[in-house]
Amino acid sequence: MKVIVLGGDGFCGWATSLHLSAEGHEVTIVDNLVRRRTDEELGVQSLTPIRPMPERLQAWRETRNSPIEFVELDVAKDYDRLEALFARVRPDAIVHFAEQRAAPYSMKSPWHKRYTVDNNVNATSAVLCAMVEACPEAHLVHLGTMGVYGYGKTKGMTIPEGYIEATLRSAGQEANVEILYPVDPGSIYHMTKTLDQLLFQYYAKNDGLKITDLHQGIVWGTSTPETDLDERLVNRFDYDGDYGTVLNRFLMQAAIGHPLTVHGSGGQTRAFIHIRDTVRCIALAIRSAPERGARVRIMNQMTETHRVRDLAEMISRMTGVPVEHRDNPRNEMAENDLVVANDTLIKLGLEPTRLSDGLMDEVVRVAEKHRERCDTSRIVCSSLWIKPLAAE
């Protein structure tokens, strides 16, 4: 098949165009390269060195003899160099990565939250507008999140893949319907996410695209088997508050013997994958696109659940490394349960990587490696999600 990866160059891209090159696709990145910029904005890098893009796709093709093209483009912003991209390729299918993918990022001041929803709506329309001029019988595979439904609501309720069936009632009258299951973001990153549902259920319904969203979990992990091919293709890691997910920050700083920080109790339950199983899902998403005029197909991309504190001791009792509880920056209940449903997933032949399956060592052997790269003052999270009230 034709794949454009549209954010080809940031940490789910990169791997995923690797694995989908690997697997036989042809395959172009599209890319603002905004990433490496936000690198140099906030002052701090990936823990695993990132080299250029023209040298990542020259191992590429020396590693595989299977070249990747590359465009410089800004999705949210380049509409019609998009759209003529789509016309000159006609792609069976675009994997969407293109948005601003941190939650703490968002929050930081006002304009990071009139950025994360200018590029990420923006970024989103203009894909779905461009596929209906140039290429409506693409498949278009987006990385959604878990946190379009928020945590804590549920009690316990096992989380269905993007629908639930609902009664309405209104002057005395009740209506059985099946509605997208009711969002509740907890950031203005999640709350992008939740529009872009809305964008992709209007032109399923009005032009028939046929669309799947993928709600995934945390992604924890750095290396896959093609990123593991050459030390020119790494993957990113990042660790700081901003950018560094859970379980990748609680196995760096006990690679380097800094402390766990735990945000509030930590009794906060989270979904979790492994980056490996992220490529492996959106490669059989792409093998499995739902018929034209369907409604957008869900699907929850996680394969297991724990508590943040549960996995900061586990990680301590593994390396001697203590864990430290700092105050929480998030607006966010103190404790939750979540239990999620991802039966099509596994339909469709996944085989879940397990935290108990060795590689949270691998993870750690990395961080060892590029432990000197570590800015430690960048480790905790310094974006508050509700603003300190002035003194008095």
Given for the second form:
Amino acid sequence: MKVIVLGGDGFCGWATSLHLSAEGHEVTIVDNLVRRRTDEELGVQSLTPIRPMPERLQAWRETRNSPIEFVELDVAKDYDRLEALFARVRPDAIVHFAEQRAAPYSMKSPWHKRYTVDNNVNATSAVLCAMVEACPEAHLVHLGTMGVYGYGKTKGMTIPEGYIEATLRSAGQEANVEILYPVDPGSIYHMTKTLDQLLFQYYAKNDGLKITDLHQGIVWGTSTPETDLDERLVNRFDYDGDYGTVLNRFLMQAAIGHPLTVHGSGGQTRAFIHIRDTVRCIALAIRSAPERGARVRIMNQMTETHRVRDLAEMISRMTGVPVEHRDNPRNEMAENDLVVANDTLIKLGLEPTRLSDGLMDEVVRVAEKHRERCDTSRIVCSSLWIKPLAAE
Ligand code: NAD
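One more: the block was the form predicted alone; return the form predicted in complex with nicotinamide-adenine-dinucleotide (NAD).
Below is the entire complex, every chain and molecule, led by the chain shown above.
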């Protein structure tokens, strides 16, 4: 198949592009490289030394002899070039990762809030609009987040895959309907993903676009069989307080002997998936497109759930590095349960990688190898969800 990967220079996008290319798909990466500029803005760098895009692509050509095309383009702002690209390539599938994806970054300041909304909503809107004009038969696979469901209001019920049966009551009448699961975003970033859902629903209904929305858990790990082939193919490893996700951050802290920083009581339960499974899920999603005119297909892309303090204690037992509780910068419930249905991807053939499969050691080894690149002053989150009131 011909596949365009939007955001293909990022953490999930790079590993996915290589995996799809290794599977024999013809891959075009689109990225405006903003994530590399954000590293400069924040004064941090990926723990792993990621190479410039031309070097990455050269290494892939030398390793697998399967060229990947790269187009530098802002998906949110450069509509005409995006539509022309879709018309030229005529992709069978478009994988959409091209969004600002860090909740703490989205909460940093008024500028960061507005940038995250502008970038994410306009990117998704432009992709859908350009598909209608240039490639209405293509299948869009979008990376959404488990965070659209929220973490506080599930009342112990299993979170379904996107839709829920509901009874509407109005003026003494009742009707049973199936609706999108009520959204409950916990940050500006998560809110943009709930807005994406409405755009998808509209374009699937009105224009018959084929859309899969993957509600992904927190990704951990850094390498895949393809990124391991050559050191120039190394994937990003974010460890800083804005972009570092919780499990990778703990494993990296353990590797350098920094206390494992838990926000609040650590009673938050979250869904997780290894980067190897992320890339496999996307390959599975591409192989099984919904029909034109069907409702948006939503799959929960996660393999297991864990309470944050349990993870910290497990890694502390593994490595001897102590756990340190910090004030929680987020406005979220201190404790929550989380039960999630993920039947669709399992039925499509996903064999989940588990935390117990030995891959945590691999992450610690990668972090140890590059420990001299770590700036320990950047590990702790500095964004605050609630603006402190000015002192009287
Ligand atoms: P990332 O920041 O590493 O990658 C995103 C890529 O998109 C970057 O290379 C960036 O330069 C590019 N990009 C952003 N805006 C763009 C634009 N307007 N035009 C062109 N390119 C643009 O993020 P990631 O961790 O790879 O996440 C990818 C997607 O997966 C995101 O949409 C995110 O919401 C979703 N997701 C990630 C995780 C996770 O744990 N990493 C969890 C759930 C969902």
